[in-house]
Structures are given as structure tokens and as C-alpha cells.
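Next comes just one chain, in C-alpha cells: the form predicted alone.
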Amino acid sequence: MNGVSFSLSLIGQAEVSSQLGGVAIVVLVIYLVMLLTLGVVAWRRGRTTEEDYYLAGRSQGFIVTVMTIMATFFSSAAILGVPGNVYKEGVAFMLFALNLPCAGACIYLFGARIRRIGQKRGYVTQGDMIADYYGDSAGLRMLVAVVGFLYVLPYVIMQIKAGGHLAQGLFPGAAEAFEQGAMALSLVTIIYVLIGGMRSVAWTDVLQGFLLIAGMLIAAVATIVTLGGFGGFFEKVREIDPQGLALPGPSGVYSPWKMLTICVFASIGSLVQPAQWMRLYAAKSDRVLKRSALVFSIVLPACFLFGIMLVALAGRALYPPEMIDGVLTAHPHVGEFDQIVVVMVKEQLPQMLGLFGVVLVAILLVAVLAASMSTADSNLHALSAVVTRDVYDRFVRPSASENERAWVGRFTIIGATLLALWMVRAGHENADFAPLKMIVNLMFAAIGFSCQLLPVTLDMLFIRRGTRAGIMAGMIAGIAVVFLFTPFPDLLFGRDGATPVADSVAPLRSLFDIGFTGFVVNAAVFALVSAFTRRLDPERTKKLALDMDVSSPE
């Protein structure tokens, strides 16, 4: 079956778009009503304490824990950005799925220790644990808060941008669909996070997580069936250009060594970021976390490899990217790399199932919304905790009441969302606004920053030889290195990569993951400074270690 027979005719596409608009409104309304209902129920079940708002009373069971961890991990980068990069780079980027078992192993190894000491000592944020271990100081808490902000902002930008792409897919004829979709996603996310806190976020993550898993697998089944089964699928894939079927891919970016460092450090960086760390605190027991790690390691790789990655690979075969003026560009029918899944499902399901297929398209595109909201809500919620606990409560108004701190957290959520929305709109209106060109690039930048908490995490949990001065010096050095790898220096000093900054880091960019490079510099500086600065009180660290290592009753 060739690309012509696979695609709908122009008349057919117009008819599908017309039907999709009406169906999409119904599906969206049902979905949003369910989310807001869960938010209200969570609010009625909750208590007015800070611990309940941020950690749901530390009582989350297995189903809620595993689904909220998966849904937070499963952002729009997973359902739009990753398949977009598979479409762009071919088989080379499919190896990214190997980061998921690594992430599951991290939950298993790190989770129980973090949960135990968090419960025993009443920690809410990463800063609580790090400051207690190394000695509370304004500089350390602020540095940890900065790392959290540098992770959260790009991730929220990704989710809002995905909301715009979703609106474009659902309402292709609307002139301002992208802007309206981005604004709608931002507004709904703000509402139910403000209402219910962690319990609301976690309960909605369960709904969104199941919707995501089903959506990814249905999209893959539809692709394979439409192409004539596995035989037709692999026959079509064999038509992909040789560069798209091997490393380092058409762009020459993803060498084996770089993919290895991405798989390891993208997974760990995604687990030591603020929202996931708080989910470890919120679990009811060690057993819950270990069972969650096992399910996570099995279910998510299956969804990636046998779900949307197959859709993206088929999309590359049907609509090959084009090289224009030395730049790899998406096929005109696709428009943007991140849109490949949306384009594929809109064509396949109506062709295969008629009107029922149109309904499924609406549901699958709402799954994109679920991916975006499940990560946006978690990260906004975590950021509000960081700002409230680690900044406002410690340095602005230590005597503030819980009600006052709750309002500071709510204003933080609103402010961060508006900032991210402004950046998304600026990027949409300016094609040269490099940081927002591809969702996956934002993902790697965010994870690169969160990886700078890995040395301190390893030291607290296992090594226990670092000093406060060493931790702070290492994090500052690591953040600086990651910043050099992002597009921001090029924006400040030049364009199109033709800058001294870009030239100086280009060899490392081609060899290593951004998070790995920052981690190596961070760890080296951390070890060197720790060797020549005052060590922590051994009796104090011994007590902290005991709280991490001794299992609590189930």
C-alpha cells in the first residue's frame, strides 16, 4: 500500500475535519468535566494542612502511586516530542525507550530511602531533605529551588505548547486554534491544581494515565492494520532511507555513545526532579514504591516501543522529511515534526473505522491533552511547594500562617503558568525563537538541569562524604555547563549557532547528553571542593542515614 492509497483524498480530509470538530467538543467537555469533578472531590476529602495539600497525607496506595509517577513521566514530550524525533531521526532515536527501565530501577533503588526519611522527618520538598542533611543555609536552599525552577519552566512550556498543537489538530480551520488551545490548557490546569492539591493531581493522573496508555496502543494498532498488518508495516519501513535505519541518524546527532548517556541520565534526571521526588514522599509504604517501579519498567517501554514509536516510524516512511538548504525539515503534509502522531491518527482511524474512527481520533487527541496536563499539573504543584517551603517560608516570612503560605503557592502556580504561556506565544509568533522549535529539545534542557541534583542525591543516599561547600560549588558548575548546551547563549550572543559559545561546546554536544556533561563537571567540582572543606558532623549524618536505611513496618 503506497502513500497515495493510504492518505485520504482532499474531500475526505475536509469531511473528517468537519466531523472531528463537533465530536471533539463533546469529548473535550466530558473529559474536562471529569477532571474538574475529581478536583472538587479531592478538595472535599482533603484537610487544610500543608502536608495534605502537597503530599496527600502521605497515604497514596499502589494504583495511584504507579499511575501518578507514570503520568508525570509521560508528558507531551512522550506522546508528541519523542515520536517527533523518531520521525525526524528514524530508528536511532527509538533507543530512547531504554531510559524507561533505567528510570524504574531508580525508583526501586532511591524511592524507599527517600520515602522513609521524608516520613520520619516531615519533609515536603527536595530542599527540606538536602538542607537538613548538609546544614540549612539560605544559599543551599535557594540553589536547590533554582534547579527546580529551571526544570519546571521548560516542562510547563512543553505542555502548553502541546495544548496548542492539540487544538490545531482538533480544529484545523480555526485561525487562532494554537493560541486558544494553549490558553485553555493553562486555565483548566490552574483550576484543578488550585482546588485539590496533590490529591487532585494524583487522582486526575490515574484517569490521564489510563487514557494515555490506551491512546498510544490504539494508535499503533490502527497504523499496523491500515498498512496491511505487520508484513505491510515492515515492508513500508524498509523503504526508509538507510540513514533513517541506522545510528547516528540523518542529522548525525545520535551516536551510540550519546544515546547511551541519554538513556541513563535522562531517566535519572526525570526521577530526581521536584514533582517525582514529592511522589516518593507521598507513597504509603516501601512496598508500594517497589511494586510501582516494577510496573513502570514493564508498561512504559511497551507503550513506547510498540505504541507511538511505531506510528512515528511509519510516518517517516509515508512522509519522509526533506533536506532544505542543509536543514532537515518535516514533510509539508506533516508541517512540524512534533505533529506526526496527530497527522497519522487523523488519517488512519477514519479510513479504517468511519465515524467511529472519528470518535477515536478525538479521544486520542484528548490523550495528548492528558499527557500535557498530567505533567503540567504535577510540575506546577511541585514548584508551588518549592517556592513556598524553600523560599517564602524560610527567608521572606518565616512566621507566615499555613493559609498565607497556601495562597503564596497558588500565586506561584498562576505566575509560572502565565510566564510559560507568554513564552509559548512568543515562540509561536517568532519562528526563530530557537528554544521552542521542538518539544524534545526543551525536554533535554529541563532534564539536564535536574541532573545537577544527582550528585547530591547519590551522596546523601549512599556515599555520604560530601560537604555543603562541595555540593553548592558542584551544582553551580553543573548548571553553568548545562546552560551552555541550551539555545539560550546563542540567542544572547548570535543566531544559527554561529557564535563562540556554540563553537566551543559543539564537540561535546555531538558526543554526550547535556545532563551527563553537566553531571560530570558537577561531580568533579563537588569531589574536589569537598576534599578541602569542613566535613559534616559524623554523629548527625549517622542519625540521618539511619532514618533512610531502616525499613518501616508495612
Contents of the next structure:
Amino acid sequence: MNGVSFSLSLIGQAEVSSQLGGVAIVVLVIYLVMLLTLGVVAWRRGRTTEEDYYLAGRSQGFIVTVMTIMATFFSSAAILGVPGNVYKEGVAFMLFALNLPCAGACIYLFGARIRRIGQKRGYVTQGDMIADYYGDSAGLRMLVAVVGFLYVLPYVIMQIKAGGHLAQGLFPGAAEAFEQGAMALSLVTIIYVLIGGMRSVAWTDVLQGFLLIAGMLIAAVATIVTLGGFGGFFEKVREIDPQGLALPGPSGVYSPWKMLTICVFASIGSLVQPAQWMRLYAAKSDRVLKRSALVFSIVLPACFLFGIMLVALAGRALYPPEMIDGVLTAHPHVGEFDQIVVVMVKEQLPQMLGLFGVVLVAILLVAVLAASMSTADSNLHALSAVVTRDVYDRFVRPSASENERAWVGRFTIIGATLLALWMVRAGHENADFAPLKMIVNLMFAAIGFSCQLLPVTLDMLFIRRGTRAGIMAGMIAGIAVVFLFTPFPDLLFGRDGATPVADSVAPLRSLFDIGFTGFVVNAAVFALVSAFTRRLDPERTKKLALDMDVSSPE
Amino acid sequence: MSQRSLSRLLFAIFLVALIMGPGPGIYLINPDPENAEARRFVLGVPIVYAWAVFWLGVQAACVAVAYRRLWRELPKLNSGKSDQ
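Since the one above is the form predicted alone, can you give the form predicted in complex with its partner chain too?
What follows is the entire complex, opening with the chain shown before.
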């Protein structure tokens, strides 16, 4: 590009940015007003019982159930983090989309049993079911609550971080756009979760789910059209370097074994996390879960493979990442890997469609916001249930009134958001702080923790051979293993202090998914300890199995 | 075909799709980045991408068949029927 055209391009971009800023504010205000209206309507429709606040009266139909499960699954990781990693690693990471049918099938295979027993016995959190199955104990409830917290915190951090990235993309010249965007996302999310509970979260998830499905597909259509149709698109893709067109990708990270373990364990781990578990309880019937499983298995992978991943692939061809001092770095025009979708839609659509393109960009960027908010709200809502029912109600003040518990839940939501906001700010101020740098790293860390609920889930639903001591020992071992693979050692011991830990787990980290590694240790310890500790009462296990409406083991 | 046989068959096909798609089966088509002659595209599309789309289709078909033929809907709780 010569100097004159480069200057014209910069002037054009400045005009687009200024137009986009105004249009984006209008679209954003309309979206936020709709969200808050839905929140208020849901609050007015609801009753004041705890079950209604946390599970919407167990009456959610097909559309609300499938959209809330998908929107909770589709976080900022889906619309920023995963494309960011496709941009970084090329086609190797596109295989990640094959995890979704696994999760989809489990919506029915796990969900139907969880829903039946949840409705029969009045469970609200997963801790309720686990404690009822293995016998209530402070340790077990606390352990399940800790796993929930370890999942929710990184997930909320990444949503807030995405709000900051989005504000940066929308208002590039604004001072402290990142901080203000992160705070705005946190504030609006807190407000509608606090007022409306599950019904509000689920209803807003419907709006957000439709927005982000449309956003993922429209972004791909726009990118393909801009590059001259499918022919032009794949012609451009031919320019990608050979490493970007094969496994294990340019960083050498994604070997087939790692992708396989990610596809199995990241997907199922995401489904047994606290917020999704509560959505399974809240479904009205088996039919609702069965239809949700089918739609999830087809629509979500399509949104990835035929949608947002293609945008990132074109981004890799247009703005190839660079190797600087042995470190793969995003193209200077893109800035950070996670920004690729924002950069692509912001630059391509207005050039192609003029003002309509600007409006479309604003809607697409709001879809990014929707993805972040729909996951943050679900996780904060679930965390408040876990803290209130599994911790406060059991161990702090068992005699607390429903009103008091509601306030504890609200303070939990506010406290967790502030903690996540502080961590996002700390990570943003220290540009070298790698653990919080890429959204997808946070996603795998969070899912790694929730995978530690998988052995207990499989045992309760299908195997029914475990003991309370076994499940507790397994979970502790699994959490400890996952902990070593996450950014937490860096946070606790500093980078130098954590180096020996990082070095020792590096070979396993390069071979397998974090959650899978923890799962293997967890399941082995669980089986071993269960073999040498007192079995559960068979009569009791049989009754529980009947409440899931399945045959008890012989 | 009995429900149990169909269930086993679908599970086996789904497992094969996982092993072949994102798993080690991809070595069958994965182009060597060092080899300039390696086949990186099929019908103009990156071969790894085409591979992913194919196996995704197999997975989705398994779920669709299970939805139509295997997954039951209990009319009410504790009807006493087996879920297997």
C-alpha cells in the first residue's frame, strides 16, 4: 500500500470509528433498556420463593431452556476467545467445534435424570443432590461449593475482560475505555440478576442467545461477501502459512491427543458446572431437554464452523500473526489475538455496506456483549445459590429467614463481581501478566475445575459404586492437579516462585487437556478410596436411583 | 434392531467420530508443514477444515438418530420404567 492510500485508509477508519461510536451508543442503549425491561417483567411475573428465584419454578419450556443453556455455554470465549485462538493457531483449533455434540448429547443423557430427581426431591444446587446421595457433610458441601467458585471466578473474569476489550474496540480513542467497559458490563449484569433471579437471567438469555447466534453467522457471511464470495474467501485462505493449515498449529500446542481430550472433557465439564446443572433442574420436562439436546448439537457447532471461526481464519490470512523473539504475536494492526473478530467486522462491514454496515457492526459488537453478559449473569446467579444454600444456610445460620438468605445471595453476587473486576484491572495494568492475557486460557482453567465434578456425576447417575470418602478424596486430588496447571500458582507464588511448578507440569500440559489430567487422577483416587471405605446403604441408593427413574445396579 | 444394539452402535460410531475427527485419526490427512508438496486443500477448502466438517456431520447424525429412536420422554416421574 502506498503512502497516499494508507493515509486515506486511516482517514476512512477514523470516520468509521466516529460514526460507529454514535451508532453503537444508540444500539447499546436500546439493548440495555430491553434487558432491564425483561429483568423487571420477569421479576413482576415471579413469586418470592427461593425456588422461584433460583429455578424459575421448574417450569422452563423448550425455547427458554435451549437458549439459556446455549447462551450460558456461549460466553465471550465463544465469540472472542475461540476465534482469537483460531487466528493464533489456524485450522488446528477449528477442531474444537467437535466438542459441542458431546455436550449436546449429555444435556439429555445426564439432564433427564438430574431433572427427575431434582424435581422429586426439591434440589436447587448440585450440592443438594451430591449431599443427599452420599450423605450430608460439611466437608462435602464445602468441597462442591469450592469447585463451583473455582469455575465461576475465571469465567466471570473473562466476561468482564471481554467487556473491556469491546469498549476498546468501539471507542478506540477514549481514555480508560477498557476500565469503563468492564465496569459497565459488571454493573448492568448485577442489576438484572439481582432483581429477577433465574427467570430474569433465562429470559434475557433468550434475547442474548438469538443475538449472538445471529452475530456469529452474520459476521461470517459479511466476511465471505467482502472477500468476494466463497471462491475469493478460500483463495485468501490459501495465503495462510503451512503451519496455520495443519496440526499442531504454529505454537505446536494442539496435538491430536490434546484436541481429543479437550473435545470430550471440556464439553462435558462445561455441562456439569453449577449454572448449567441448575438449568437442568429448571426444565419443565424430559421432552424439553431432549429437544434442547438436539438443537444444541446442531446449531452451536454450525455457529462455530460455518460462522465465527471462518472470520478468524480470514483474519489470519489478512493480518498474519508474527513471530517476535520466538513468541507468536498478533499482527500490530490487530493488537491482541482476542480482538480479531472486533477488528474484522469493524473494518470490513462499513466499507462494504456504508451506514447500514455501521449499524450491523454495532449490532455484532453488542452480540459480543450479549455473549459475555449471558454467561456472567448465569454464573453469578449460580454462585449466589451455592453460597446461600450450600454454605450460609447449612453452616453459618441455619435458622436464617428467606429474606436474609436472599440478601446473602445478593451480596455474594456483588462481592464476586468486585473480586473479578479487581483481577481484570490488575491483569490489564500489568501487560506482561500472561495468566490473564488470553480469554481461552481462562476458559480451559475454569472448565478444568468443573471437570472435577464429572466422576461424582457419573457415579450418581450411572455407576453407583462410590463412597463419600472416595468422592471427597478424588475431588481434592483432582482440584490439586488442575490447580498446578492454572494461573493460580503464578498469582500466589509470583512468576519466579511458580516456575518449578510450571516446568514440572509442562510435559503433561502439552499432551492433554487440563480437565482430563485432573479427571484421571480424581477418578483413580475416587475408585481406590471407595474400594476401601464403607459402601452406601444399598436400599437408599436404590431409592435414589428410582427417583431418577432408572434401575438400580444389581 | 433392538434399542440396546442401536444404542451400542451409535455410541461406537460417535466414539469413532471423536477419534477420527479431532483425535489421532487426523494423522491420516494432516499435511506436513515442512513438505511443500503436501496436500493442504481439498476442493479449494483447507483439508483439516473439511475433515472437521465431515466428522461433525457424523456426530450430529448420531445425536439425531438417538433423538428419534432412543431417547424416551417420561410422562411423569417415577413411572417405574427403566431408562435403559
